[in-house]
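One chain comes next, on its own, written out as C-alpha cells in the form predicted alone.
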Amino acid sequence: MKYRRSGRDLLHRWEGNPVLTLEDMPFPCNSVFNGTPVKLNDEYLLLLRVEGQRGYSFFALARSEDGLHFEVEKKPALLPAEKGIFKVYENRGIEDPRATFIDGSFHILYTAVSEYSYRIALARTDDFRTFERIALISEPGNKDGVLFPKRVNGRYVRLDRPIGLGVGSMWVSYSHDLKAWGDSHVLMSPRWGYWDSFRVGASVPPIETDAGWLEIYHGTKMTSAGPIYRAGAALLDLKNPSSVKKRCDIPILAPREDYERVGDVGNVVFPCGAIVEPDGEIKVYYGAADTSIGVATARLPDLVECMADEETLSSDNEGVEG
C-alpha cells in the first residue's frame, strides 16, 4: 500500500476494504468486527470480537501473511467464562479486545458484559491458543481498556472509559501488579463544537515515539440521527502519561465508505488496535459499522506531526456535552 497524504482522511483505508466480514467466518454468526492485531513471527494475528447468533459476543483468531488477506480459525478463541467469578460477570459475552505485549507475554485487556454492566476483564497468553484469566481489573461501568507496553517510573499504566453522570471521558489509571489500579486521573474529556463532543475513549495501545506516546482514541458526536464514531490522535508525555502534549482537531479517520455508515450501528469506524512496521508505516486495524473490519495506513511520523498544542484547544476542554 502507498501512503498519500492528500484525500479525505490522514488515515488511508486499503482499497481492498473491508479485510473480514461475516463471508470470511468459517462458522455461524451475525458479525465480526473490533479485532485486535499482533505480529508474531512475522505472521500477523487478528484476535476477533464476533457476535454469535445468539446475540453475545465471543473472540476469534484470524491469520495473514501480509495483514491484508485473512483466514479465520475455524472455532472460536475465547469464549465467555463456564465458570468462577468471571462466569458471574461475562454472562453476556465479552467485547473489544485490545492486546499489547508486555513482561514477555501478550496481556489482553477486554470487556466483560453482565446484568451488571460493563468491567474491564485482563487475561494473557503466549500463543493466542491458550488464554489464561487473570482478573477483573475494573468497578462497573468501564470499557475502553488499553494497556501501555512497558511501565512508566516503575508502575503499570492504562487508559479506560468510565461513565460519569452521562459523559465518557478518557482516564489513566496505574498499578504495580496488573491487579490492583489506582491513582486515577481524567486524561481528555469531549470537547465542546468538535468531532469529540459527546465521549471520547482509548482504541490503540499506546505507541512509544521520540515525541510521546502516541494514542489514537475515539471520539463521538451525537447527531439527530444517533452518534457518529471516529478516529483521532493524541500525544501523552513519555515520563508522565497523565499529561497530554498535543491533541489533533481533527479526525484521522471518519466513516464515509457504505460499510462504515451502513451496518448493526452507523456511522462508525472504531480502532482496536496498530501495526507499526519497520519502515515506518502504521496499519491501524478498525471495527467498520460494528459488522466487519477495515484496515487503514498512515507514516507514522505524519500521525505525529498532525496535531496541535494541546494548550491551544484548553478552552474547549472546559465544557462537555453529556
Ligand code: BMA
The other form holds:
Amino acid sequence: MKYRRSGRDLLHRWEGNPVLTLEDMPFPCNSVFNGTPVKLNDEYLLLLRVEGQRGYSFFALARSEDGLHFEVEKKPALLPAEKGIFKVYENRGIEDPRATFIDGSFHILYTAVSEYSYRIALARTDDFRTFERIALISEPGNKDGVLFPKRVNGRYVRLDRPIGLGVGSMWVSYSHDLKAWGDSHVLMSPRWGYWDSFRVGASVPPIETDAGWLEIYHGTKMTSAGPIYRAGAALLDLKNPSSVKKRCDIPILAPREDYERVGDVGNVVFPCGAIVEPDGEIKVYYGAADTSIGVATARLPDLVECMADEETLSSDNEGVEG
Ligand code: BMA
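Having seen the form predicted alone, please provide the structure of the form predicted in complex with the ligand.
To see the whole picture, the full complex is given below, headed by that same chain.
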C-alpha cells in the first residue's frame, strides 16, 4: 500500500484517492461524500452520504475487503423517513452519518434536515441492511453528533455542535438512555488566529487511547473566498470527557489535492469516521470538497504525540477574543 505525503500533513493520503466518486455510483446522483466506516466480519463497510439529483441527501452502503477499494450497493441503504415524527424533521434529507459500536450494535448519529433546521437523530443497526430509528436527540440548530464507544461513569456521552452566535463550538452532553440528553457544556471553541478560528465541530467518534479520548475534529477558518475546512485532533480526559487535555495546534489534514480544492464546496476535508487497525494504523475517511471520498492514514501514537498541552495553547490565546 502506498501513501502519499502532501505537504507536512500528519495524515497521509492513499495514492489511489479518491476512494469513491460519482463514477463509482451505480445509480444517478449528484455526489458522494462524508462516509462513516466500520469493520464487520472482516469486511470494511462505508455508510455514505449521497446527494441525489433533487438536492437532498440520503445514505448508501459500500463494501470493501481492504478498506481502499469499495463497491457501492445498487440500492440506497437509508432514505429520509416517509412517516411519523422523523418524516417532519428529515423532509430535506439526512446527512453526515457517524457510526459507533456500543451495547452490541452499531449506533449511527446523523443530521436530520428540514425547514425547521438541523437536528441530530439516532438510528441503530446490526448489519447495515435494516436500520431502526431510535430518536431525534437534539433541539433544532445542532449537528456533527458523535457518540463515544462506551459509557463513562455510567452515562452515554456525545459531542455535537450547536449553532452559536456566529461562533460554532464543540459541546459535550450526557445521557442515561441515549434518548434524553443533558448536563451539556461547551468543550472546545474556535481559536482566534488559528486554522480553526471560525468553527469547530466533532468529526470522528472518539477513539480510546492510553493518553485519553482522541477526537479528530473539523475546524474552519473564514477567508475572503469562504471557509477552509481542515481536520485537527484533541485529547479528552478518559474519566472526564468534559475536560480537554491536549489539542494539536496545527491541522492533521488540510485540503491540498485538486479533488479537495475543487468540487461542490471547495477547500473541504471533512472526516466522518476512522478504523483503527490491529497494528496501530488509523485509516481516516473524509469527504473531499463535498464531491468525493478520500482516505488518509497515520500511526495512532504519532497523532497522540502531535498534541500540545491545552494550558500552553490557552495561554497563547489569552486576552484575545475569538
Ligand atoms: C458542514 C456540513 C458538511 C459539509 C461541510 C462543508 O457544515 O454540512 O456536511 O461537508 O459543511 O460544506
